[in-house]
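Okay, so here's just one chain, in structure tokens, the form predicted alone.
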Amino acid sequence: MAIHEKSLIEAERLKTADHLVIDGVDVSGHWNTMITPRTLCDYDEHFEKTIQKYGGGENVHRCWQCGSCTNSCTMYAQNVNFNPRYWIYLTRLGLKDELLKDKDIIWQCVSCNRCTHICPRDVRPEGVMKALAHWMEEEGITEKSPATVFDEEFWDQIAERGRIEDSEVLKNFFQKTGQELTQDWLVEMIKRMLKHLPFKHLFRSGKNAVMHPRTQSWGRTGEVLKQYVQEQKEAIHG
């Protein structure tokens, strides 16, 4: 089904005469406008099971082009430029060159998923935004997100120890994420532990944070975890 949002036409495309009369008709502006053709033919036959092999976007192939995703979209009732209905159809097509014109803001969709509670199809398009979003991530395309940061965070932690400390995921994110420690919302959390919480509480989540304990046995159950997810990684790489 073809795209005619007139949104989606380049700028550089559409041409129009300031002056123009024709057998007596005055048409000058935009009732002249004509539209360039173009062709695309430097497409991704397997994209479209690239993006289905990260979650989320394993129901991409069901569209069928009905607008309700992006009718719906909290986003696009800001930008009419997020526009989830034509990136999907380019991620059907293979047509990268095109999705990635809009890289910039792929990312801002905010997850309120009223467009997968309304698709016909369950094609999940929160879903396929997410995929596209990690996928240009691992591309080295974008940068990576501070969501994507907090994730790999966490699962470090998990990974090696089989538990986490919030305390050092915290702060090893804001590192990681060129944020200040000393932020005021965590000072006076901070101030509120402190003054509220147990002092045995305190002692042993002072002591994990430097001594870094283990689940116990996780060895094991650790290196299977990380082989898992290795295989995971390989199978959308593969």
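Residue numbers count along the first chain shown, from 1. Definition used throughout: the rigid core is the maximal C-alpha set that superposes within 1.5 Å between two forms. Just so it is clear, the structure is predicted and the values come from calculations on it, not from any experiment. Compared with the form predicted in complex with the partner chain:
- Relative to the superposed rigid core, residue 181 undergoes a CA displacement smaller than 2 Å between these two forms.
- The rigid-core alignment places the CA of residue 13 2 Å or more apart between these two forms.
- Residue 172: CA moves less than 2 Å between these two forms after rigid-core fitting.
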Contents of the next structure:
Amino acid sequence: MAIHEKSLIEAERLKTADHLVIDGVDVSGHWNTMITPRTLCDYDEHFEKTIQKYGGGENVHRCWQCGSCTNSCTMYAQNVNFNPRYWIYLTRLGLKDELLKDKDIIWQCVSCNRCTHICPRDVRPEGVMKALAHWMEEEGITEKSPATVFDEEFWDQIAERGRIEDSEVLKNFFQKTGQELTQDWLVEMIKRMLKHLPFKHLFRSGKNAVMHPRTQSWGRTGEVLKQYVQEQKEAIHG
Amino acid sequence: MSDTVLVVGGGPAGLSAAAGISAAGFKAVLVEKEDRLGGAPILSGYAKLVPSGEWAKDAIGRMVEQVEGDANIQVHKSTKVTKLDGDAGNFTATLSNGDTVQVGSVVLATGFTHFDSINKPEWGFGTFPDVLTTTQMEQMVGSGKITCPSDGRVPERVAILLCVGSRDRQIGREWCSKICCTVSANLAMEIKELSPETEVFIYYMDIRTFGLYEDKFYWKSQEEFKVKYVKARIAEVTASDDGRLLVKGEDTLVKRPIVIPFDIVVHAIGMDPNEDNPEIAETFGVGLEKHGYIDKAETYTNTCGTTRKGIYSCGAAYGPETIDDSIAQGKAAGLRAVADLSRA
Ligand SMILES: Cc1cc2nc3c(=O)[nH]c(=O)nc-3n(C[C@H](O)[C@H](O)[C@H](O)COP(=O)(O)OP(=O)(O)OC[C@H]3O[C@@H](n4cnc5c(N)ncnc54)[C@H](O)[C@@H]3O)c2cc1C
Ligand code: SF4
Ligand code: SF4
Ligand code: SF4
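I would like to compare: after the form predicted alone, may I see the structure of the form predicted in complex with the partner chain?
The complete assembly is shown below, putting the previous chain first.
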């Protein structure tokens, strides 16, 4: 049978074989269309623990689904599909596939913490949103957020030289996030710096931008720091 | 050797304890801080009680008459105990009216304090005249007429919000008040009886009409009185331009925000520890448990015990409790107390 209201069904659940013959009858094409059922067939019991290991996710197990967070939420007011209560439920049961249907909006939490202040169980839903966003980034489910890219660039330079070079952080950040280098505000800022800064400063800035000096006696400090951070990560996420 | 028990608090638990002590052939001194006996159901003017359906003034009134007519029970109203000297079997209590009494044991039946809804300002109590507590709604039912306090109109819709002042870490109340679900279902039916054209909605997170209260109150309110239950914790109560109240929240089953107009909003308020408890703990030398109620001894062999020998407790002093159970515990505490007298 042809299915007339296909728009009501998620596209990936409609299965149609181009060529199919059953008992000598040709049922190719839409004659054999099947809808795969939406039954949930399993829970991922470990998923809640995974999310609890990310900063902010620790209290997710406390939730009793009252809906206060969602109702108070800044983003819910913009988009009723932004529903922290619902995602917390999915997280607790490990219904990852359902959760990932919303992967493109979960990270949109603006950290206003209205949910934090209303939650009667002190779940700290804002933290859970952060934990979910980090988990999705680490799993490569979502792209790294601009903030994460910036942090990484910043931190790489610190580890390397014990200090950052502003112009280089900006340049690499813009490159990695696909943004123009010649942003109007930046061009304007550089113009004004050239005009107003004393020559001595300009010379030093220019020299640093080219030479990348390290903090004095930085030595192996960066390596030790990196190793420590790595160990901490492994201790938490196994 | 004293033949008298001191009972502090004249609510259902204390009245039951005093009557039991007298029935066992001993004397009781009953000290009540208010100017009337009867405890919360009388002082706050409850309507028909769960589960008997009898009016509070009749049911608890009978208990008060029984105690006031008993020559073996000496009642001190508008009085508190200011000092307790001595030990189990031989206490001397000083009362705020200047009297002293010799008693062998003590029963603390000092009950609870109603949660003050002012502590949850987002739910509109104190701001809008048509936002009430369950105690005020009980009084309205008692008056026989359901109307909006603001202008006297008959409400088209009433919302009852459960768990107000209970089960909420934000305000340091981590207990369930046990009876308010059933009281709310009962109240909803009473409202429908008096005002059949009024629709009643109950906003809940869980429904705890335990034991035999399930069909008698929860199911009956749904099946016979068509009370509607919505799974949502209300975030805010505000007013609309036409003077009605707006109830805002997330309907968690529909996964949609709701802003629904109501004429009356009722807070199902919880049972806080008695606000006097720090003073009571000090005067009587008993401990309080972590929420602030009177600390219970192990129950299996030291039934109705506290942390101090010779001092017993019962009812809502121990934590949220029903009237029927408070009465039964009062009798049990009375029995423990007279057992101490006969041994002394
Ligand atoms: C809105 C509402 C409706 C309810 N309806 C029902 C119902 O229908 N059925 C039901 O089973 N339960 C009901 N309850 C619960 C019921 O109120 C309690 O179970 C009951 O009151 C407990 O009795 P009690 O004697 O332990 O305490 P209380 O009733 O609180 O009595 C304690 C007494 O001690 C006195 N006292 C306190 N401190 C001192 C002091 N320091 N010195 C001297 N005296 C003191 C008080 O004045 C009071 O008279 C309801 C509760 C609420 C909030
Ligand atoms: S912190 Fe995030 S989840 Fe919480 S209310 Fe704000 S936007 Fe919503
Ligand atoms: S407010 Fe807290 S308890 Fe309620 S649904 Fe949100 S996270 Fe869960
Ligand atoms: S009895 Fe019901 S309304 Fe009262 S605190 Fe418990 S769950 Fe909430």
